[in-house]
Structure formats: structure tokens, C-alpha cells
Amino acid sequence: MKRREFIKLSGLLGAGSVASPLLLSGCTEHPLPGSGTLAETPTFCDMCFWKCAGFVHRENDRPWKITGNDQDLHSQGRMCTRGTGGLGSYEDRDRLRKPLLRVTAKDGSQSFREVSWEEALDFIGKRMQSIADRYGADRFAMINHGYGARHFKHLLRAWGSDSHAEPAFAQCRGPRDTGFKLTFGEGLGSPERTDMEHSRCIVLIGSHIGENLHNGQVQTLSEALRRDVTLITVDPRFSVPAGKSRYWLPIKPGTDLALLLAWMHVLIDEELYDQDYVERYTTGFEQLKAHVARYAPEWVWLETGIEPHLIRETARAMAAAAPATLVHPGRHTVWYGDDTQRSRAIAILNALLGSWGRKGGLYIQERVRLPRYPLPPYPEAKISFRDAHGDRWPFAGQGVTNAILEACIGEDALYKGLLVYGTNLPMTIPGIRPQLRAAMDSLDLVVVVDTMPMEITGYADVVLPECTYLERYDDLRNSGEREPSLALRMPAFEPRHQSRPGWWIARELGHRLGLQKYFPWKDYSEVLDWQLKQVGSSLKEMQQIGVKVFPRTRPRYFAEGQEVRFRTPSGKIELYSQQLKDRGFDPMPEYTRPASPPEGYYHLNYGRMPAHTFGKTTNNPLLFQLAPENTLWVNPLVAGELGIRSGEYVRLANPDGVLSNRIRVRVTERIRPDSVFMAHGFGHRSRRLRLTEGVGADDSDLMSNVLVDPIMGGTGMRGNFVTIIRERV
């Protein structure tokens, strides 16, 4: 038997567990809004990263919605649907009460036992304490997912641990952030500096804004396609802006980075590209100008299936419009191993068109220059998240998960110690439950901090279960945007059970790790106030307004003919890197012709559905009723040829003889016939995930195939086969 069982918290339903009407739903039931006694609070959100500022609206104490703040340049004053659907994450009945402590029996089993807050923080500040006089303080490590995160990042740096890593770097926009850093000197920000509101031609390659409800950008979005911008969608599938695009390329999968070289041929051979921003901003043109060379599009075509007059027609139509053009850099940019340079080419194509720094292309962000409270400085950590990367993926400016997990395993691991906070491992890094397991074995202490009973909880020591966003202070809210801004979330209700917020948990652990110094507040409030009153705002204020919107310091656009120096060792947007050059990799993106699916086996192609992000919302009761599962997108010719028909189920199966839990097809016209396409974030294994155990798909259990990016780690998702099982009757 494996030192440490994975635990299912099955046995910890308590009372609840018996079945009822309301079971469906998982809310309480509440009166409608009559006329008690009505209140709001601001918050915003935690449904997504887009962290809409809103209002929790309450009558008589009791939650009633959430709406959007009006001043809010995330949400405009709308919340998605995911962002009304946030009370259900208050009121789910699965969400976790108790600190959990791991306990094994004198037979051998091991089984979590509820535990009170003292027990459990004081068993975990002497294991973290036993590591630190065994190994080193920074012998410990966190991986993470989510705002409040930064709590426990504070913990830990202030004990001396520098080895943290979030999926969001690995799994999603990394290499995004990577390439265009290495172009421009700088990344995209979060939400991303797109000017969609004032585009005139917009270029969406495998991005799904309206079905992923990135709120803001779906409205900039809806209000371009208003004023009848030029929308061009590359997709193996017909999803939802291809569907309002005036032109949709149903790209062969893995080729789109064939595709762009072929666009910036076509802006360069017919001169259409931005000549007097190339010459004053850029380096490397000629270089580039050589390299795209052989990339006609009539090459191009036989490689993607994009037909030449097409791939013309496009580009001419993006140079016709630029420099109010945006090749939108997108989000979850994990794909083929080559992920870096694919966006380094959406970078390159914006620069020839010249649409960085310029309105309807990518604005400049400011955020407001806010005073961090004043602490001591963090003692200097002996190892760090690159001591887990060693000689692998230099321009990996953060942790990347699976190395991190990988330094967790074996008598020797870098790490013994781990804190994983509201991000769920089995399902969020592709093909890692062996790794995980692995490393889980061999750790002196795993903690968990989430709010739901997701499947990382059954590998944990301890379980500490935070409360929602809707019940705690956080960091005030100061991204990036159009104008600078600050948000406020606040709890609108007192934690529920025995949940807590997260900074009240990282403090109680710093007390005990004698760290006072870092802590000296009594409510987290304290240090939203002060820092408040350093730019002309108070705590008391916010709690009324939500949003405070500042004066911008600095124009939003590049003005006509101004000089600018790039944050790159040239001083220029980049065109040809001498930083990949002298790092042995390609100095400009070179397309690397991707595997083709075995005889019977189909594309395996993921994404979201506008109700969830990902699993995280799956169990949400509200959000549920709208989509209780995912489908599987199968082409009319294949589902004739194998027999299927809409609305069966089948099951999936990769070449390594994985096999997916069932899920329900849908046959449409809308995808290649090499390609199969599932919503993403389903097929839970957690029993106490009452709503979504068992239901769907999980489409990460079948990505065995992972191609990672060389120069940042990226974990390459799309170069996983599916072949189709039919369910017997």
C-alpha cells in the first residue's frame, strides 16, 4: 500500500447526503425579493480571471443576485452569466465545512477526519517547521490557481520559500506572454490590451470570445461587429464568432502556424504591411522579408487546406484596415510543442500591420501606482522555481506545474513539502496522474486550501476549507486596463460553516511559523485602508463605490511619429530575435508540419461553453441546470460511416488505451471531419461533487501525447487522437 491513499471524501457527507428535491439544484430555497429590507455589497468576481467589479445584493441578509458596477471597465456594468451564477458557489451544499486531517488506521487505511482549526493549523505549522530544520525553509513549494493565492504566496516568501508555479503559466497563456515579450518587450496583461472596440478588422485564430465569456472583450467584440468590422475566425470549427465572421478558415489542425508566415508573405510581397512603422519601430525586417519567403500561399494551401485566393483575400482585407487591425493573441495558447513561436507570429503579423500601440489594435495599459504596505523584506531563498526547471526552457519567467511536481518525487526531491491552493491538479495538468501520484507519495506534508472537495483534496495531509469570494477581504483589484482603476471585494456575508478567508488562514499559519513581522493586522481591511489613503481613496469609500477610476498619466496610443524605445535589448520590436538566436532556438517562427491521427482516430479538440470556466463551476448548482455536460462534436460523415447518431453516447479512446468516461454526441456539420471537439472541465471522480461525479467526459485523462515548448515549458494539448467507442445498448 502507497504511503498516502487517494482519500474520496464520499464518507463526509454528513446529514446532507440523503437525497432530495433540492438536491437537483443544491441552493436553499430562498422567498423572492418582497419588501424586506435590501443591501449591496461590492465585490469582484471570482468565477474566471476576468474579475468583473459588481454588487451582491442582498434583502433581509439573505442572498438575492449579483449585478454589475457601472464604472467597471471589465464587465461595463453586465455581468456573464457565469458572474450571476456566483451565488451558487456561496450556497452549494458540497462546498467543504471543516478542516480535514489525514488519519490511518491499525489496519493500515487512511481516511480524513474533521478536525478544528487549531488542531489542524498547529499540525501543519510543525511538519512545515520539521522541513525547514531538516531541509530548509525553501525546501517547500506551492502551486496555485486564483486571487487569493497571493496570500499564501506572502506566507511563504516570508518563511523563505521562492518555488511557486500556477497551471494559468504552463497550461494556458505562457506561451503567449513569452512571445510577445520576446517581440515587444512586454506581455498582454490580464485582461489583454485589445482594442476591439474601435477595430475595423479583427482576427480570431483558435479563440473562442462568446464561448469563453471573456466579458469585456465579448462586448468590445459585440460593439465592433455593430459597426460591421471585418471578422475573420480561423477554426477547425464552426464555433460561435466563426459563425458571425465574414470569413471562417476551417484550418487543418496544427497548421496555423503555416498560415501566418503565409499572411505575412502575401503583406510583404504585395507591400501591404505598415512601412513607416516597420522602418521606425522594428528590427530584423529584412531577415523576415527572406524567411517568409517561402511560404506562398499556394504552398500553404496544400499544408492547412486553406485555398491561396483565401489566404490573399485576408490578408489584404487585415492591411486595408490596419492599422485598426488586431490579430487577437489569445487565450490557452497550448497546443503543439511550437507555442512560443506561433505566438511570436501573431506578434510579428500585429507589428506589419502596425497595430501595437495603436487605436483598434493593442492599446497601452496603465494601472494605478499603488503604495505596498510596509513589511520587512523577505528573507533571500537558497533555491527557487528554476532550480526545478534546471537547464530546461529558458525564457520561462515562471514556474512551470510539471516540473515543480516532478522536483516533489523520489527520496531526494528538491521539495518535501507542498501547498496547493484552489487549483485542481488531476484535472488541470494533461497526463499527470502518475507524476502526481508519484509525488504525492513522496512528500513529508501536502496541503490543500480550496473551497469545493475537488480531487487534489484526496491526496492531501490537511484540507483547509477557504471561504468564497463572496464571504472575504482580497488584494484590491489593480489590472491593467483602458483607464486605471481599483476594485474592492469585501465579504457581503459571514463565511458559512467553518470556512475561512485565506488571508485569515495564511496568517494564523504565519503566527505560528513566527513570522508576526509579516502579519502585524488584525483584519485584512487594515491593509486595504492604508494602501487606500496613499492615492486619495479610504476603505470607507470603496465599500460604497466598488470602483474607483483614476486619470490616466500617459497617452493610450502611440502619438504620429513619436520615438519609443521597446522594452527589448534592441530597444525595437523584434522582428528577429537574437535572444532565441543565441539560445540555440529559432531566431523567427519556423512551421514544423504536425502528426497526422492513425488509421480511425480523430483530432481531439478542446475548449469551454459560456456556463463553466472549465471545472471549476461544473458542480455550481445554478450554473448545472444550464449545462449539466459536455458533448462530443462529431462530424455527419463520420457519425454515418461509424453508425451514431445525436444525443448517444459513446466512449473516446486514445493510442495508449486510455478510455474516457461516456459522453453524449452531437452531430453537426460544424467540424472537420478529422476532428472531434468536447467542452473541457467536465467527468469529475470526486463522490462529494453531488451534481457532476461521473457526468461527461474528461478530456485531459486522454492527453497522454503532451508536447512541450522548448523555450518555456508550455504543455501542448491539441496533439492527442481520439478514436470513437460506441456505448452498448
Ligand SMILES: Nc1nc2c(c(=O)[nH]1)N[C@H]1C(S)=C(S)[C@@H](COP(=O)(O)OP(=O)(O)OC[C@H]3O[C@@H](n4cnc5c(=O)[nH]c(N)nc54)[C@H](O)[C@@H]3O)O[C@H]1N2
Second form
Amino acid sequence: MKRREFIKLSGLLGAGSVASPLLLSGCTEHPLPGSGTLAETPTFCDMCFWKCAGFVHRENDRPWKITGNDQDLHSQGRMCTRGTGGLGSYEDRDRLRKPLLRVTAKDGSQSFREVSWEEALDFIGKRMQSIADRYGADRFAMINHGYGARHFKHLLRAWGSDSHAEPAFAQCRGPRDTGFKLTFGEGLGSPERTDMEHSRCIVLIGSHIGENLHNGQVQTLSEALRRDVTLITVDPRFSVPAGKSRYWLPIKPGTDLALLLAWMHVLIDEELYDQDYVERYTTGFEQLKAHVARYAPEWVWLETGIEPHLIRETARAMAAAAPATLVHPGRHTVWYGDDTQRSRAIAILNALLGSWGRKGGLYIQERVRLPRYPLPPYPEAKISFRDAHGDRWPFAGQGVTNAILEACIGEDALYKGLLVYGTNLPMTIPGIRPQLRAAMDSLDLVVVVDTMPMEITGYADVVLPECTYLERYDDLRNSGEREPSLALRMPAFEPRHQSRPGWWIARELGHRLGLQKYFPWKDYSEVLDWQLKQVGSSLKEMQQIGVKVFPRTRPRYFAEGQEVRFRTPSGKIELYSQQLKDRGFDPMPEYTRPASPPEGYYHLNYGRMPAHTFGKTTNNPLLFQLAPENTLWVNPLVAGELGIRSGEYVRLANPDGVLSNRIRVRVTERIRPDSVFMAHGFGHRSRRLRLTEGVGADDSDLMSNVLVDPIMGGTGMRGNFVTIIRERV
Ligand SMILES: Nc1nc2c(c(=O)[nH]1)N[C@H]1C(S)=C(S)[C@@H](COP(=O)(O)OP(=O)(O)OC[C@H]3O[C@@H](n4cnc5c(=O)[nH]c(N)nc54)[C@H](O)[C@@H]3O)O[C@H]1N2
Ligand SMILES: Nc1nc2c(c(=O)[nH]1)N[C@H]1C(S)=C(S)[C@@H](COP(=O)(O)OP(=O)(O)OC[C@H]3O[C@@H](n4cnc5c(=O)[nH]c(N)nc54)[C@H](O)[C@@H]3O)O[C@H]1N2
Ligand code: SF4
Ligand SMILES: [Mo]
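Following the display of the form predicted alone, present the structure of the form predicted in complex with the named molecule.
Once more the chain from above appears, this time first in line as the rest of the complex follows.
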């Protein structure tokens, strides 16, 4: 039975309204000559997940600009293009304005009606209660992304549900963190613990830093380049960092694991690895040595297209700079389905070079010991996110979005209700649209909390408009870093329209569910002030300074000869993984050859562009001006063969017959003839995104071949092929 129609968001456009000029408490003011004031309030950016701290400046209560906070290690006082464009998210005329409720007309057609917060929250509260009464509170799940989701995680934990997942795991960095955890007992964190500012050699496998604009990372890589670091970039595309590299290795797509094993082969064969470090800290070296013996550069050349002398030369360069050599772990690592193993190979290579815990390699992070606001303990949930994937992926240490969604389908589904916070699932999880539709037909309640009328809102029973990060308090930022520090996000403006902060929405729902004792505050600033006072600061102080850096309590690197117990079962760095072996996986990474594109098809390569974050900024009026559409990179040989030129529009089709939106061609030597490339985040379908709707192509449309990582459930996206179809003129 089809219960819920996908609602195309076409109506409800409404006229733009002006921000209310109310003055907020806690900002720093400067009188202007004549009349009026300049004011600034601290924030940390939410335009991507790096969380740079800065200040929002207003002139007479009108938005003026956003600048970086000099005290902040994430931004080093500078925001990136998207960060300064954050004001566009506040000003976007297409923002969600009021809560929307799905209604069914007499003729059976469904649409959204604008309702009051009272009505929307009452509706959700009643449905959630009835799910709890019939099935149990733990039969409710959440898929979320972004810092603001913490308020909703708190709400659901307080209610008794512990099933949540974010695309940051199974669509992003899950394989990397799993591979490193299996090897070193720990993941990389965000910001990653990469000590690039001190590196003498850096190896980037993919990792297109400079297009991938994680601010502090771009700056520390630039510093390293100024110091003449040896940069080695492995990328089938001539990426921005490839252009700054001493060695660019234009690898055949999907063969990186072979190259990594060949590098280990050379380091061991020529005795260039850090013998003291390996002896002191690792286990399984002899097995590794035997394992990589067969990955000679001559053999690996045939797989990767990288000549043997280059493989040897680059391995020697890494060894010469070690331990100040960083083989960068990457971030978006869901590529070909063997991703945890590829990440393990990167981890092992770092271990052979002695980089983990060493200056110029991977440093030891520290965060502030910040007490939690005193609240009663959460009730125990019988079902957790682990029940959604079960034994399928034994090393999935976090919720797997795709598994949670599958567990929403059918009469006997595990989950009966779903909250989606800050993630646009149809564009984010490859191949998920059929499951989304099926879940819609099964679930008793779907709530979407977003700032924009994104595609995901069309699946909701209720859409709740959150205000942007510029209009709210959130939890203090307390990320592991070189120096522990706290950063404050506070409202620079009153929420526009009828949008509300996440903490307020969560509290209001909490009250409707009888959870008052978990929400004893009137305003979230009370929580922050209490926490800050526990560590010798206060809300008042942070409203002035934005970022407070605390002294480290332990060293950033291992001391010479220090005894270290790693958080692995053996207490050592596990070059050979008994854990993997026990669960039936290869204990050391094995290379398998990826599939090649059929005749007339190309690898679908994708990545970031500097001016946008996925699809969430393409409608931002400031950033849209800078980069209105994505382009398709095509090698001149291919362009010549097909007779296509730069600037013309084409479509792409995959072997399953899926046809993309139109995309403009860019003919360039920077891409291999076996691949095409586009930035992710375009090709929106929601008609309420008036700038970006229908502009450019969406890579996720074309990803019908999802290569799932058997170790942790990541959805490998790079096994997709496309053919180019010329538009008739
Ligand atoms: N401007 C901007 N910056 C961002 C983001 C954003 O949306 N916009 N998003 C942030 C997030 S969440 C993430 S996860 C990161 C992602 O950024 P990264 O972690 O850097 O992503 P990668 O997938 O490693 O990098 C894409 C690169 O991999 C190359 N590549 C493709 N196939 C292969 C292959 O088989 N082998 C090798 N060696 N390389 C290959 C592509 O050509 C491309 O240059 O970016 C972050 N930074
Ligand atoms: N095809 C394809 N798929 C990918 C990738 C790819 O390169 N190609 N990259 C993968 C990676 S690395 C990642 S990290 C994920 C990212 O996946 P997502 O985080 O889902 O990325 P977006 O599509 O930008 O969706 C963000 C959503 O949050 C909403 N939003 C923005 N600000 C706020 C806010 O303050 N409050 C609330 N409530 N909502 C807000 C936006 O309007 C939007 O709907 O995608 C993954 N999926
Ligand atoms: S890297 Fe740019 S978009 Fe991301 S948090 Fe920093 S300033 Fe904002
Ligand atoms: Mo990501």
C-alpha cells in the first residue's frame, strides 16, 4: 500500500521578509561616528564540518561580514570562501519559514500545509508517544549530520532510543577510521591529527586538499610547501595539490592498494623502514614482510601504470624524511569497497615510517576536560543502531545510515519512526532512493529538521525549520587539536521568519514527551555558562573572545624510546590483524583488481569544488554567484573522438540506463582518458531551491553500482561507469 506520496515542493514560496532588527544580548558593540553601531559576535562556522571559529560583524544590526578568529587553530584567523559566504545561508530567500504538515485532500492528493509550531510539535509528540506505547521508544531512529544534531540525540536518548547514524561514517570517513582503529587502536578525529606543519614529506592518496577546502589543513599544507616539503600526490586527475607536487602519480583508478603494498615492499626490501619503532611498537612484522614480498614494483606497475623506478624513488623519499613523513589518511574514503583494507595499508605504511606519535607525522590530540551538564542518566534502550546492521559488518563502530534506513522498511520493520536532521539523504547515500520510498510506505512518522527546502523534506510528515547557525547557540566546540580549546557559537541575529534553534525544538518536544527533567533550562546559554564555569571561564568571557585555548597536559609526541600501550587487543600497532582474521577477513591487506569500464564508458570520478559544500550551499546566493554550476572534465582525446567541445552541454548515462541532468563540458588534460570528473552537490530537483534547481548534474543519480565494504558497511561510490551523450542542437 502506498501511504506517503513524495511531495514536490513547488507551492509555498511566499515573499521575502526582512530580518527583524532586534538587538541580541551578549555582543560586543562599537559606536560608529555619527550614529549607529558596529557589533560583533563569536561563532564557529557550520558551512562545512571543520568548525572554524570567527566573528560575525553587523552594521546597525544588518549583516556585514564574517572574519576568522586569530586565536583559533582550525581557522588561524582566516575563513575560507564558504565560511565568509555563510551570511548567504542567513539571507537565502528560499529558506524554510514555517513548520509544514503533510495533509491529504479529498481527492487523495497530498501536500504540505503551513502550521504553527504548537500544531507541528503536538502532532509529532502524539505520534512519537503512540509509537512508544505500541512498540517501545527504542523503535524510533535518527539519521543526522552536523553539530546541531546533538540536541536531538539528547532528546532521543532521554526518550529511550539509541539508534542513530550519520553519513560521516558509511558515506565518508568510516573506512579510514576503522582501518586506523584496527591498526593503532584509534581513529584520526576531526580535524585530523596530521602534523603537516612539521612534515618534510607528505603523501596524498586522492585527498584533493585545495579543492577539499578544510581550512586549517589547507593552511598547514601551504606552510609545508613554503618549507619545500616533498609532496607526492597519487591521483588519476591533475588535482590542485598534484600541481604543487614533486611527484604526481596519475594512478589507474582503483589500484591504490597495489601501490601501497609496493611501497611497503621497497621499504622492507631495502631496509628503509624504522627498525627501532617497528620492533618496539608493532606486532606481525614478519608476516607483513612475507606478505608484501610478492608486490614488487615491476608487477605493481602493470596494475597501477606507475613505473617501477618512480615507485622506488618515492618510497626512498618517504624514508629519507621519516619520521616527519605523513602518508595522509584521507577523509572521504568510501571508494571501491575494499576501503578499510586500503586505509589499513595507509596505516601500516605510516607505522613502517614511524610516523604515528612523531613530529611531522600524526600527533597526539588533546581536548578540554569539559564536564557534562548534570542531568539524570538516560534510560536503557534495548535496541541500538547495532541491531540495524547486526553481524553483517562486524567492525561498524557507528551507525550505518543505509542499514538504519533498510530497517525502516516493511510491516515488521525494526523502526517505526524516523527523524532526519541536517542531511539530504536522496543526494547523500548512493542508490538509496528506492529504499527511501519503501521506508515512506512503512513508517508511522517521518520528521525532517532542516534549514532549506531540500529534496529530503518531500518525504516528511512534518518539516521543522531550524534557524541557521548564525541565529543560535549550540554546544561548545571541543575538538581534539594540537592545543585543547573551546569555541562558542552564539546567535548574531534573531531567527528569521518562524525558524527556531535546534535546542528549542528538542526541548519543546521533550516537554511534550514528559521529559522535562532532561531539559531544565529556559535558554541553552545556561548550559554553556555552567559548563564554562567548571573550567574557569564563563559565557560572558566567551562572548567576548570566542575561543579559549587551554594548556596541554601531556606531550604532543612520543618521547624517545617511550613505552606506549596502544588501544588494540595486543597493545601494539597491529601490522597483522588477528581481529580481522578471527572474523574471516584478510589479516593483512590483499589487492584485488577493480573492474574496468566497458567499451565506450568511463570511470565516474567526483570530488569537491572550493566554493561549495556538497549540495547544501549551491543555493546560497553569495556562493551561487561564485560557482553557479558544475562542469564535466573530459580528456581532449575523448573530446576529439566524440566531437565535443568545452562549453557545450552533454548528459551522462550509466550501464543501468540512468540518464543525468545536463552538464557543461570542460575539455582538459588534467583528467585521464579513461575517466570523467564532476563536483558533487549539483543537479538539485527541489523546485523551491530557486537558484540551483535543475542546474548541473548530480553524481549520485549515476551511482547505481554501490560497492559495500564487508568490514564496516561503507558504500563505495567509485565503481560507477558512464557514457557521454551529446545534446542535440
Ligand atoms: N570545498 C569543499 N571542501 C570540502 C568539502 C566540500 O563539500 N567542499 N567536504 C569535506 C568533506 S566532508 C570531505 S569527506 C572531504 C573529501 O575530500 P577528500 O578526502 O580529499 O576526498 P577524496 O575522495 O580523497 O578526493 C577526491 C580526489 O580523489 C581522486 N580520485 C578519484 N579516484 C581515485 C583513485 O582511484 N585513486 C586515487 N588515488 N585518487 C582518486 C579524485 O580525482 C579527486 O581529486 O572534503 C571536505 N572538504
Ligand atoms: N554522490 C555523492 N554522495 C556523497 C558524497 C559525494 O561526493 N558524492 N560525499 C559524501 C560525504 S564525504 C559526506 S560527508 C556526505 C554529506 O552529506 P550531507 O551532510 O547529507 O550533505 P548535504 O547534501 O550538504 O546535506 C546537508 C543538509 O543539511 C541541511 N542543513 C544545513 N545547515 C543546517 C542546519 O543548521 N540545521 C539543519 N537542521 N539542517 C541544516 C541542508 O539544507 C541539507 O539538507 O555526503 C556523502 N555522499
Ligand atoms: S573550512 Fe570554511 S566552510 Fe569549513 S568551517 Fe572553516 S570557514 Fe567554514
Ligand atoms: Mo565527508
